[in-house]
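Just the one chain here, the form predicted alone, laid out as structure tokens.
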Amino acid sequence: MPLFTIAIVGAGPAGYFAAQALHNLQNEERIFAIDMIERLPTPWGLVRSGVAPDHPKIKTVAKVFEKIAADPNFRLFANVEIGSEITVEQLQEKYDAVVIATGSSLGKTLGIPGENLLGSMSAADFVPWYNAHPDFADIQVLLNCDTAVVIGAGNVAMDVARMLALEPSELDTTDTADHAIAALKTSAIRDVYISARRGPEHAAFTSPELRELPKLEHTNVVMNKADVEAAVVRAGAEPEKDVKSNLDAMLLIADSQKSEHERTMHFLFQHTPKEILGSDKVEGIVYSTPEGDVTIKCGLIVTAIGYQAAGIDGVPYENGKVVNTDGRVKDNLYVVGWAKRGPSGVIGTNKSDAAAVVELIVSDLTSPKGSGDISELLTNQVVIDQFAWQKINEAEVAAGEAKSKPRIKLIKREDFQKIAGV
């Protein structure tokens, strides 16, 4: 029976899901063996390092990811970076089809004066930060003031947005970083605004996300009811069904506004950055409005506007993302998930993306080209496998348990590579 090698570069959801087409389509006629690289310690991509973490039911889908892990015939070389001393041209070579999955993860920028402030950041940076991502745990967040904005209006802007917002208590029972509940625990910001360019009926946020808003506990969430009132009318009588949820989920969340709290979110809709205000660091935003200039002094400032992919040599790219046809780029090389496509949809939207490219990668296959294996170029490097990552896993969610956590993340190299063994 013919065994087909397939080289996936990035474990996180776009990557798992390709491999979940791939075995899928095994039969009497082929089989699939499976590696993944992947440049950090840990897989899992976003589902580790991007999702809220007080969002647990998301982070569920990584028992999808823990099953097709299982399959004898798929290894993870993880901690392994591809384009320095293993390039693409290499596993071109030895694996019958390279499947690019390594997501968006560089922030796109405003292009506005004093973007380069401190106190000015992306989400991009903050959001691994919380995390417990390796590469960011020592960046610097400027948490010493008392007003803080977000820029965007999808649910990465709502997320960053919450985070700053909630009682830093409330996450003590979350995968949070050590290191950002404890700055967030002494963080003085007390008011958090999030802006939009656009109307409230062009806002990217996904209805479930603006639903949970009421229901949190410590926080007020104020939201202009005129401003939904306009979009509604914008709208038209047959709006888009998700447009529609979305702006009767935000009429609620006009409707039920609270002053209680110490803590605020509020929403501004059809605001434009204009210029960041400061001299060594962040002082203040100037925004343009319908009404004319609009200036809101805060400290801190995270954009929140969207991803771009990171370069890798040998791959082809274009306004952000991999230059490709259908998710083939050239030859014997494909790519999959926000890599193709920019940085849209939810999770879930990386299953069906990936089922078609993978088709498409099957329709191209005629006959394997024997023994792809990543193994005989990894001389210099540490590599945690599969069974490595499990004796982390364990030791996370061990650690996690004795306070009442889901796990307590590792985030220094070296102590991955203690714990795994390696």
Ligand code: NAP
Given for the second form:
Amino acid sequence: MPLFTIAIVGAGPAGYFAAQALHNLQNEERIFAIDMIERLPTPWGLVRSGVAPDHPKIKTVAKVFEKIAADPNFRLFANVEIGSEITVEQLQEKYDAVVIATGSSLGKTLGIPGENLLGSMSAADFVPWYNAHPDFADIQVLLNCDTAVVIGAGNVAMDVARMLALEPSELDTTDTADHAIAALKTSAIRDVYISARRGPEHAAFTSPELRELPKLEHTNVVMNKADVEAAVVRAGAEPEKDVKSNLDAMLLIADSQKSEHERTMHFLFQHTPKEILGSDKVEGIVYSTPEGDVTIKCGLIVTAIGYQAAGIDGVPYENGKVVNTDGRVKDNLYVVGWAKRGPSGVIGTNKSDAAAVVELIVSDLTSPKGSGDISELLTNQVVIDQFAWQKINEAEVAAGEAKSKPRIKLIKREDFQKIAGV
Ligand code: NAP
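Now show the form predicted in complex with this ligand, given that the preceding structure was the form predicted alone.
Every chain and every other molecule in the complex is listed next, the one we just looked at coming first.
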């Protein structure tokens, strides 16, 4: 039976769902051997380093990933970077198809004065910092101020604002990085502003995320009811379902505001960032609003205004995405997930997205090339394979159990290798 070899670059949700779709299309005429290659020592992508630690249910999708990885024709090569020592072209030569699933890891920038001041950072750095991503453990996060501003009205902005505004001991039973919990416990921040440049009817939050806000046990959430009511009028008699659901959730927030807690999350609408103030570090931000310019004094600004894909040599990029037509890039190169369509949708969106691309891949396949095998290209790399990853996974979960956490994530590459025995 023809055996086709497929390399998937990137072990996040899009990569796993591509592997699953390939698996589902196996029949008596073809089977697939899948090598998944990942730059980090660990798989799971944003499920590990993006999803907010106080949203453990979202992370249960990792069980699906591990089921996919249990297929005998699936191999994991973590801790192996493509683009430097091993090129995309080399993979294309060896494999019947190569699928880029590397997501969007770079934060978009505002392009306003002051953006590069100390204390102004992107969610693309802040989120992996609190999620124990090895590359971000040592970044500087200025928490010695009373006010933080989060720019953007999407779910990432919401995650960031919550992480800054929660009572930090609420994170003790989560898999937040220990360094982040320790830093947040010394944080002086008590007011967190989350700012949208348009009105509530245009916010990119999803309503489950809004609906959990009145349930926060140690944080006040403040939203101006007049802002929401005006948005309801602007949205008209028949708003789209998602818009209506969001506006209903916002009315609920506006109606159930508390003031007894030490920490407060404030929503600002129709606030367009104009300038970040400060000489050697952030001191405030100027917004233009329909009522004129408004300044908010703050010492930390986190932008959560979308992401773009980081480039890999040999892969064409444009506007923050891999250049593609429905997932086809060139020759036997394909792309799935955020690297293909940009940073949109929830984790599950990647399932249908990957399945559609995999159908194209399968329709393009003719006869197998032979033995696609990345092992032949490995020289100095210390590979963490599925077996080694399982040891890491078990060790992290066991370490967490003792402290009532889902896991304690390892951070240093040498620790991963030690636990994995590689
Ligand atoms: P997003 O949903 O696209 O939101 C980006 C926000 O940034 C928008 O409100 C946008 O406003 C704003 N923005 C863009 N450029 C701006 C600028 N120059 N100045 C001010 N604001 C600007 O992106 P995201 O929050 O990064 O999330 C990415 C995807 O991951 C989304 O699909 C999200 O739902 C998903 N996600 C889901 C969860 C979850 O399910 N819990 C958690 C995190 C992320 P405009 O609309 O005005 O452009």
